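Consider the single chain below, provided in structure tokens and representing the form predicted alone.
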Amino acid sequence: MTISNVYKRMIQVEAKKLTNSVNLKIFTTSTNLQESVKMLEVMEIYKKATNGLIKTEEYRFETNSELAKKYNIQQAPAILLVNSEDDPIIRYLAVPSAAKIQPFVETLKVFTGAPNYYENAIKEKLDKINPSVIKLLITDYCAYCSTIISICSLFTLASEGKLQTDIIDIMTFPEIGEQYEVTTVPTLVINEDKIIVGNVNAEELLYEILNKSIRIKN
């Protein structure tokens, strides 16, 4: 599968903004071979555009079950960012193309030391944040998905391990979209019991993370 020249150029432009090296773990699978091949192809574009600053370790899901279990990888293909303790913090069950290009690079920049716009806001509330997993369900052509990917990712990077984010493309994993009865993207699922549908800003998301009640946003 060949990525379009438009997205290839977008990756090349954005990836040049990365200045520090980063290592990513990639899980591929023979049962979703087309998307696995696409993910590897796209990541090669990123690696070449950064002159090797992006490095990858590839694992086949079927033959690395213990490692997949350790990182809580239940579907593939997936890209994984782990912290200094080797704990998974951000999982991309999504090829970083189209609307995902800019937030993906922004995440890598902050992950490798660039300033985090949301760091102070998260640090101020850190003692009130319970360990949480955010599942962000998206598609390539969602108007608001790029912004919310950035917010969730940067919140996670500022949370000192209290937050984890899974970014899930429901076109690649339709069974996950069906599981959560997704009809609109973005859809956020927080700890499996709090669902936010549609556009949401950083202040609203932080409120929902702190608030234990379940609320549906339209």
Contents of the next structure:
Amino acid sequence: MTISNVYKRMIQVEAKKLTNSVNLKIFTTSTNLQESVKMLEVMEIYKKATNGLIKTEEYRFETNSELAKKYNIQQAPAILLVNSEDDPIIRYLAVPSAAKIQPFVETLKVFTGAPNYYENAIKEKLDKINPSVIKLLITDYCAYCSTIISICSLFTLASEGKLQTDIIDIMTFPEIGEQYEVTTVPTLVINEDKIIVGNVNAEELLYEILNKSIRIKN
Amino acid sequence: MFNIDMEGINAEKTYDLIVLGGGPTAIGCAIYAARFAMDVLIIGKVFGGLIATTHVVENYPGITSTSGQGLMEMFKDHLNSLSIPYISDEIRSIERIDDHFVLHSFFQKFKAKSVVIATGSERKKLGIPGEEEFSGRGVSYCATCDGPFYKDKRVCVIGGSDSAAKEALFLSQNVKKVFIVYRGEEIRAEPINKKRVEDNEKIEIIYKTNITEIKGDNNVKSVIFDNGKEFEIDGVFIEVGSNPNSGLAKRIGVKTNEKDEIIINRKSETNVAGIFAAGDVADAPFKQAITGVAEGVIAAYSAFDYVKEINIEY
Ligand SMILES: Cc1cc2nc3c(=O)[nH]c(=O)nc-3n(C[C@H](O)[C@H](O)[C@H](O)COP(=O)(O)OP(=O)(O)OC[C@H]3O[C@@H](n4cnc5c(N)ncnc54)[C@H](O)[C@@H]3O)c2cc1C
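Alongside the form predicted alone that was just displayed, please also present the structure of the form predicted in complex with its partner chain.
Shown next: the complete complex, the earlier chain at its head.
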């Protein structure tokens, strides 16, 4: 078993909150075999805990390059949540364990119909929201990351395709952390342009995607 | 760790009690309120509070040793077992309307008959040149979060408190060398942590020194001491205490002391009827998770009494 019993139990408790079924696509790779195996094992725990409400399609990155290209997957392992148009809207380049468990389940819940706290605020401003890809660089030991994963994911789900969020564990993908010279988590990269370091709240993120100025803080 | 779970949340109803905060104080308070059969909602900006940023907690009775996040996970389990709703949001203002309170966030409005303010404190900044500029590029306020990025590097911790000592101890597991830079003559850590610092070969304490500037190019490269010396360093961890998050309370007339801490009595009451406060935001001289929890629990009991007394649909 690659994850601790504490997290296994957390998954079992959280996953029970899911009431509708959801399909996820998983890309694994032999170049990152350890994390790929861990991701599959963790997803098995989720699947069991939800009595099969979570369904997964598994693809090997190396042998499904066309599909990977279609979903813009350059690294694996990755989990994809795709919308009805088959566009990936939320991608986890991260094993959904530890601090990611609760936001992951919450995202699936909202994706399958549970109310979204930010729905009204996002819908109201939808025409002013710039289409954006948000890369959220996190680690498991970051105390603030769980909340920002939730905020980005729920914004994305309410955005009718205008937003896409990538949740990237930079301990699993250190090269991505190095690319953005990350020394503080969470770090948000919006449209490969703006880098926001530290703990950002929902209101500040909303301003950012509305292209207003943002107060950057820790 | 904690999220925007809409389940069990109803913006239309008037809660018996809304607890503001996501740290140990708020959770302790809400657990007791739920057991008093109060209709309680917790609203906190970030779940976990300050304690979740420390790598080890060894002074919470019943738990010999765990991480701050680990402790808060246990708190979360306890919350879940009582089905207490939690919402992750920041309350911007509180107004009194007749005999209840309306709490406003950017996204939502909530109503409550009583409010416990457990908003803790915000890390203090040094306010020196380079601090803002290099924030996230070598300047950090959380060793547990960012320490692992400094493997085999030289870092300094600014401050002389127990928290500063613990941050230095955590950092020493990974980095090449930690310098504690402290303006005083002796660090104020708990004796057990002071001894650990003294025994740790990777930690060196530089006494009677302030830093006046942080310098670098892309990332931090050095700090300037108040004796003019330039000191090469890769990371600066600032741990110089914190300021209470009491602005929200002050705006509705809650009294604070000269340190901006909310003045409470032994029942965790403030000067405003129906508003209680507890934990790091309040005026106790010694602030820890356990003391915050205790004040939070007392606040829950006082709020219970208060709501019973005003007897609005209760
Ligand atoms: C490095 C370090 C190590 C420590 N080690 C220990 C230890 O070993 N043992 C120990 O007992 N204590 C320790 N402490 C102290 C301990 O962390 C605090 O005493 C404790 O966290 C106080 O709890 P609190 O709930 O009152 O406040 P906090 O933990 O600060 O929580 C306040 C909460 O309120 C939220 N909030 C703020 N404003 C708003 C708003 N407007 N609306 C909604 N929510 C808001 C914040 O997001 C936060 O979640 C340590 C502190 C530090 C910094």
